[in-house]
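Just one chain is shown here, as structure tokens, and it is the form predicted on its own.
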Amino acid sequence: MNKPICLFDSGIGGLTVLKKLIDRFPNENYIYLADLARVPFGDKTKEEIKKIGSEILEWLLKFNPKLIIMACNTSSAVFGSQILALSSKLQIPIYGMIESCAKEIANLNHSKITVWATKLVTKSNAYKNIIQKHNPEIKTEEIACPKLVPMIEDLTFNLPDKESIIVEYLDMTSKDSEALVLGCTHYPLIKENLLRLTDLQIIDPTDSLLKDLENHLTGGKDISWNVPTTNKSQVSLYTTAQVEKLERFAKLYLCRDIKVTMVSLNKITV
């Protein structure tokens, strides 16, 4: 029971993951790696996010982990089937970000949506290849946003620079999209400024995930009835790089003062 969740993320993007689980599984302790030192991931190459991948899947082995998430959609596009095959080798549970939610977009009633996410993950179509194994008749454009998270990263955007990104992005989404899936988890942080800008259904990949864990954390019993009024989880905070940035984060996003620890993974520069 006292197994940690572990998640990873190239920077703070990975919080808005965490959040959620903290929110919904309150009695777990969770462990959050923020690769900093090499941020953003999507602009990297698929054999580089493969080598930064792995060697934070063995960073985080150490921990005795209850299952792990890539709280990045980079990186599970980038392993995508192979998520599969990885955790039954390390015998750990592995959840991605894209598999549940682009089944669960498979089964709405939906004829277009839009997909904003990094370069590499549109590259792949690894939203559009899922949903359409599923429902062929849904359509699905991908955009990449390149400037989406630098300007989430950097917390001196004022309000107008910040939603003329976001209006840039939303001009180049088709017209006829009924919703938006947030193919990043960096942009859960601007979804106020959507819910301002646009009237597209707004769609985090996170909500799809909670309920994949919670048939895996709760044998799919409802456990709103166990959960407590005061937060109970141990959180721990680590990163490669920028200690300062992620307590701020950690601070105005998880609204807890974490100390955060600085680790070394060295054995691969890119």
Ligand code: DGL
Contents of the next structure:
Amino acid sequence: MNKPICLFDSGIGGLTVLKKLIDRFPNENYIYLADLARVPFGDKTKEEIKKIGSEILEWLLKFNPKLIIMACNTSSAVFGSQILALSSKLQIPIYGMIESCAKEIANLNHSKITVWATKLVTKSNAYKNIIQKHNPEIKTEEIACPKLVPMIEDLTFNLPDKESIIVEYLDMTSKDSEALVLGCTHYPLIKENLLRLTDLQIIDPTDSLLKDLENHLTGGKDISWNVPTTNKSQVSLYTTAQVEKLERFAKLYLCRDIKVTMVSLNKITV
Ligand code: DGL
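Having looked at the form predicted on its own, could you now put up the form predicted together with this ligand?
Below, the chain from earlier opens the complete complex, with every other chain and molecule after it.
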């Protein structure tokens, strides 16, 4: 069998990455782990995320992955430049969410951009540091939005309340900013609301990641000609809690029935 692409996140957010991957690479197989027992990641300490991330990577290795994607900006920021070292130690390519997007932004003509992200991502200045390194002319504002992940994970949240929280963060966003980077994989799930509420250009880092992955998975060949019309990918979902919620959401969002398997990773409790 084709070795799988393994992804992880704290919850449903990483499914926004998985969905775009399935659309672009329909012949690949996917394993996704949601660590719903420990969501949200963004309010934890760097040390806690290091432990959680290492534990999840170790668990994913048993699937003999073709590559691993940290479908989580928080883990990507905490592991940062160590992702490369980890990749060569494990002899498996590991991709984070931040590097490819920040580099692409550095090549754009914006004078000021805003990144919405979790507390831990903004604390690390992960986007700002890479953008500045490649293009010191671009001003980068990073805003922590700790209310968004719990709101998005709460699938019962009603619309007016939801939008008032989004407006709170839009009010904190500089008026002269030209683009809004969704620096958390949960945020594309409120993209429709954002499009209604702001004129800012919305940037989803998954789009930059896909371009990087294209080179890796196709060896630079254009595969748009041989993408089959029927989707053949096998998708397996695992979670550390809330099986029923993930199953219900995945059915709606990925438009397919996928059985979710419960796993226990809690060697550490944080
Ligand atoms: N979706 C993740 C991210 O991109 C994690 C958010 C969280 O659990 O706080 O940062």
